[in-house]
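What follows is a single chain, given as structure tokens, in the form predicted alone.
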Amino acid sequence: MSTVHQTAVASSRTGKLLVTGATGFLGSAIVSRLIETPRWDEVLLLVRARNSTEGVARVIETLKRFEVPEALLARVQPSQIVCGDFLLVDAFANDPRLGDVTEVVNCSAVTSFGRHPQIRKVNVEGTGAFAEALMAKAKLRRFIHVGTAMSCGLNAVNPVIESDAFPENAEHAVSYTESKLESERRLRRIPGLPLVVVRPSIIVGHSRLGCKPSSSIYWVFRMGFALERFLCDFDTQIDVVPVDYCADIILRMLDASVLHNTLYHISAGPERSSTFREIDRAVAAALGREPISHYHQVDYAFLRAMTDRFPELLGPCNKKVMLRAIQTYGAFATLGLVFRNDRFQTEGFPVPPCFTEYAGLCALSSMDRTIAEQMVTDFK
């Protein structure tokens, strides 16, 4: 949508900010920023936990991955923990603290690219029920919902514009991306919800910490470089942003008195995306190896015929899982989609770093884990 979103956010806030998915990759990146600010005392965190003590422990565990100092970790208090799960919204919907919430950053989702049985229940039904429950008791000024740029589907025109007008029959490689588009549509049907949708492109690593907070998706590059073959051309562009950049943009959106749109890509865009060849050079420089000189674009059948060599090239692994990962991520990589980000640039937000600027950090911080170990998060 391109309508002006004139919801004002007061500079001296009196309400609470609720962050859902607070122990996920992006959610914990946002929390790691918030805990440094004066606003922290007004932050509530929705966490899947049996009680607030367990919730505090989970939050602290994830914040340690972002190297948050011990003195700041001590700021996480049981009173900030809302124990809840989008599968059981009714179980926490009557928490009286929710009535004080004026802003939401909704990061809760099943992000698996596998066949997770709860994708739709959480991402569509649970998200909708949560927003409706909040609207019934809170006076919301802004509800930022984290989607995915791949909501556009596999048949989108490249570069992908910022639009929610994708066809109902858009093709999707995985249930996750389809569910995120459906959840947006459900949220837009809630009367009065002050919705702002942000659609990150591919979130990989952290611009200062590499893959220490999470190795999600970086393993795809490791796999392609180890095989020296993949389904896409070596000069295919890939739109990657670091998690700390995404967190910073979302917090800027919270602070903005006026946002001029209700949907934004958080992406590298055509200007800041990198090719696989450029990424390989950055990784090679960090690891002290030569860049790949004999990369081959191949089809899935070719890689399937190579499965006997997977342990040699990729390390200990389940061959079937590796093939499924190649097929799934190869479907995205071959498209070479990049996502326009004109809207957040119009708001005056900073442009992202290129992946090549910190890909070496991702490589160095991944050396103690196998490719199979890095894949666990994405295929849970």
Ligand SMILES: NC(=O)c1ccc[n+]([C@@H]2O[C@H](COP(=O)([O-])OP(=O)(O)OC[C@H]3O[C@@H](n4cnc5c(N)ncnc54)[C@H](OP(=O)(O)O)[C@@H]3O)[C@@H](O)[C@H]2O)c1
The other form holds:
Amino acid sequence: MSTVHQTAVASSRTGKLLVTGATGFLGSAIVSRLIETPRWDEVLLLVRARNSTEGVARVIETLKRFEVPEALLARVQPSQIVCGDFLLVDAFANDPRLGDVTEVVNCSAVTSFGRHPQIRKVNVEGTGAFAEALMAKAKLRRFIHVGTAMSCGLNAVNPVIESDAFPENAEHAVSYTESKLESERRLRRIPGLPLVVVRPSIIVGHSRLGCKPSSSIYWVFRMGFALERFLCDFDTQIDVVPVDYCADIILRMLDASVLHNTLYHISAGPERSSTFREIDRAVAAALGREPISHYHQVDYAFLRAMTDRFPELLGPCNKKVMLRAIQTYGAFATLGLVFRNDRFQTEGFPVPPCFTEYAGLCALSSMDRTIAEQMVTDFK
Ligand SMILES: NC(=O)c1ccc[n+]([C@@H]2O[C@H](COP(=O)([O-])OP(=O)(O)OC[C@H]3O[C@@H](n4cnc5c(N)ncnc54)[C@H](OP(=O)(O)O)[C@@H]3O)[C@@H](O)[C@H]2O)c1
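Given the form predicted alone, corresponding form predicted together with this ligand:
Below is the entire complex, every chain and molecule, led by the chain shown above.
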């Protein structure tokens, strides 16, 4: 959307903030920050759970990964849990607490890169039904929807600008990214929804805790470095941001009285994206090994031909799963897409750290787990 569009939020808050996806990687990072603030008492969490007790337990479990102190964990109350599933919006749409909601951060989504049968049902239909249910009940001031920068598709011009004017028939590597673009379009059609879309690039690790909260996607770097081969060039840039930075930006957006746009990338951008070579150097320094001196860019067939060596190079693993991961994640890495984030400057938000500044922490916090163990989080 153009910069003339402004969304205003009254500075004095009277209503509830509803966070969805609170048991996921990004949602729990946001909750781990909110729980430290006076606003916590006004926070509601939409959680898939049979009852609020189970919901509390699920939220606490994820918050522990962020090293939230016990005293703060005790602040999670059953009264804050809205048990709900985007597949069954009608089942929670009449919850009276929704009438008090003024702000939403929507992190719920099926994030699988595979052929998950519920991708469209949750990410498009359920997301739309959820927003409509809230519009019918609540007086919303701001609805922050988390999209993905990769919804630009495979043929986007690099660096990718912050735009929703992507062609209808853009090619996508996985139906997840396609569904995420469609969900944005679905939400934009809801009259009066005070929508702000944030599109993170690739979220990897935490700038202070490394991979402790989640090993999502970090294992792809491990894999490439262990094989000393991957589908992309070693000097390809990759646009990565840490989860705590994403959470911080979303909370700032929530607090801003005025936002000048309705669509933002949360990304490292051309200036702060790192190359695989730079990331390897950072990881090597942390682990006390030599940086890779003979990296080879190879094609998929080459890697398929070396599957017998996978256990020796990657540790105990299912070779087929490894190959599928290489194919899927390699397709994104090869594109070398970086995502412009000019709009942050308009808002005065901080720039992200480079991945090289905390990749060593990710490596150190991954040492007790194999690549196969780490990748489970992305193949649920
Ligand atoms: N991680 C990244 O690199 C990245 C990059 C760009 C954009 N994003 C976007 O950021 C958002 C959060 O991603 P994430 O990495 O935190 O994903 P995640 O760890 O997979 O978490 C997804 C969250 O959505 C919830 N969810 C799944 N199906 C649901 C349903 N049917 N009804 C209600 N909630 C449901 C999950 O609940 P359960 O715990 O019950 O399964 C979980 O809390 C997503 O919109 C994703 O597209 C992520």
